[in-house]
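Read the single chain below, which is given as structure tokens and is the form predicted alone.
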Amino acid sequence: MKRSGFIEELHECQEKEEKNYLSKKNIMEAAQHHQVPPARAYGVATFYTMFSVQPRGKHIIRICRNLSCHLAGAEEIVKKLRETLGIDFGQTTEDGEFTLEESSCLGMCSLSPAMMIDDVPYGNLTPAKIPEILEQIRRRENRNE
């Protein structure tokens, strides 16, 4: 069993797709080239936090959850997050842009609360800062248009 960069592809796989997410189509021809079975494969692609089978938006939020930033105003920025976007968890917006989801922790806890947008890390936050943050995206995908 060729297992080795099975997770690498699978990330590149997502990375390539639209919608930000890893179709059948992706799984089953990782499986293959890496000779995993299909069951594996699936397993592997939904256990990690990091993959979706679902289509997400373009960029995705990931707010931390954990007790460092829950006790530093987590909830609040949920609640920025959730009224800004007019999403809850594992929802997209209408446009396509956003796709928030939680997560257990980001590894930022000296910055909570915080949270990612793709792989930007982004802490000390506030409902303040939400809605520019969310604009400086928008405007950086006008300009990339």
Given for the second form:
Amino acid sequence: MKRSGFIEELHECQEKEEKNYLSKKNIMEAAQHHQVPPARAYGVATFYTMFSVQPRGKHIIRICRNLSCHLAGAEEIVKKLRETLGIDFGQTTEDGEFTLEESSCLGMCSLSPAMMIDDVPYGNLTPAKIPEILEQIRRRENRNE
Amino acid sequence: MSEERQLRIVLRNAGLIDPDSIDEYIAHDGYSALERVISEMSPDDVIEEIKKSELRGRGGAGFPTGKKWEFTAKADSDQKYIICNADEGEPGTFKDRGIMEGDPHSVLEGMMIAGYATGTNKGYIYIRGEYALSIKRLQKAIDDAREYGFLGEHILGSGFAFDVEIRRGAGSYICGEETALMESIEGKRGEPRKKPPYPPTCGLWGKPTVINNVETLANIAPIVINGADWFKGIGVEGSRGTKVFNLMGDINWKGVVEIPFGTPLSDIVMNMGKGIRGGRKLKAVVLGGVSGSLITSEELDTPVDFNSLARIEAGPGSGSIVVLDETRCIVDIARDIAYFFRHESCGKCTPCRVGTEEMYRIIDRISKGEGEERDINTLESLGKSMMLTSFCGLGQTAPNVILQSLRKFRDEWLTHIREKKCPVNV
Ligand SMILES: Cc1cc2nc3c(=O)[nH]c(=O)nc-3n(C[C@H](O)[C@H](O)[C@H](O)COP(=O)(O)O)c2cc1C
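Having seen the form predicted alone, please provide the structure of the form predicted in complex with its partner chain.
Below, the chain from earlier opens the complete complex, with every other chain and molecule after it.
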């Protein structure tokens, strides 16, 4: 039954990495732990959208563009996010703070358009709220440092 | 919202009790169904009761739950599993999240009773990784239930042993498909398996496995407490009990409703959803998720139950109702749906991997005013091939709404192609 926790272990590895990703070393160690061949381990790490094998920012922004959010104007939010962050999907801001990603439906349809930043859901978004939300996270970070 | 038309069985406690408090759950009859089955009923009695209630799975396919349990109960094996499918990935669906966050113990109690009925001592809850709060609530519920002796060895002083573990998903719609989900729990890529064999006899690690949706499991304790006859008295022939729906789109009230099966769709949209936003006219409803069906305003009076909906090639599906008003463009909707499936196809089989890509490419072209009339035929034959030849339910249902839109809103598609413009200017 040891194998059962392989994906859980990948989650845990990724959460510990400052850069929110699975390094080659992470994958190989987890693979050895669970006696999974390296090729299969890499196949798993690249199958799931929550895992990344490339370094990412401190915070992952996941924005939904599926039906309910689409109807509520998700494209406007996407545009504003790209503009404010100066990056496209799959990219990380120069200061290493944010990575922008697309996500399939986040189950926040009654609050659409919606996104998550790390574990925190944000709903009823408008383009005007975007700079404010990002600024808040940056400020919190500075305070903690 | 017209509360009187709603009936809360699944959502009996949601919003009423503190979901983090096992004591409040117990104070509202919680775990009394578990106590009853252990002290008064044999495993066979439980299965008979669930069969008699005619409960059908709420995960989409509507398979009779009692029958599913019976297959696993009869399977001869040293190890069996109960899985709660909490991967909820269908766009426009968040009912399972509501149940898990509002009343996590109701899901656990359902799993325990399934365990008792089938002779199983191990359960997994597979929750999508994005549902951080659901994971937290359920973990707390599991820890508390263990402390109170509802999980573990010698449950309530009996010989019954059962324990539950959470497995987090990691971002993948296909992992909601039952066999892909099992692959994922086993630590692999979430690609579906060939069926048969079916999970009740050959599931997780090749062992007999009952896999049920969150909402299905939340129905179990009330059936045990109130009896199958009570449950059968709610709903209509072929669809007993209630169904939880998520209501959204161009309506005045968005949220969660629980209705007895047989309630007309128009009642849900026009009364509970308080009608179309801005006093506009209804154009269509995407029912049961983007893999579900497209209902026109002429079909809106159809009762929401398995049999009535099947007559118009629809079903309750995932429990999502997305309302579209007259200003919405059908090609734009189809494009958004095709975009989703292109992203979520797992790539295992060619019809789905290539088909979802092609569908998106063609629809995208049409939406930009670059379509040709033969594209319609291509989309139709491509969609039909995908439905017939895809390996699993993803590719088989991905074309549903798109094909129905080609049939029901053909003129609008043709206007995009012939006049290179959108009749509603999207
Ligand atoms: C592509 C695909 C995605 C699915 N996603 C889910 C899901 O998120 N949740 C769920 O309960 N069932 C989902 N299902 C259905 C499951 O395969 C399975 O039928 C269900 O978990 C059985 O539970 P039930 O009998 O209680 O309905 C999905 C099926 C397919 C083909």
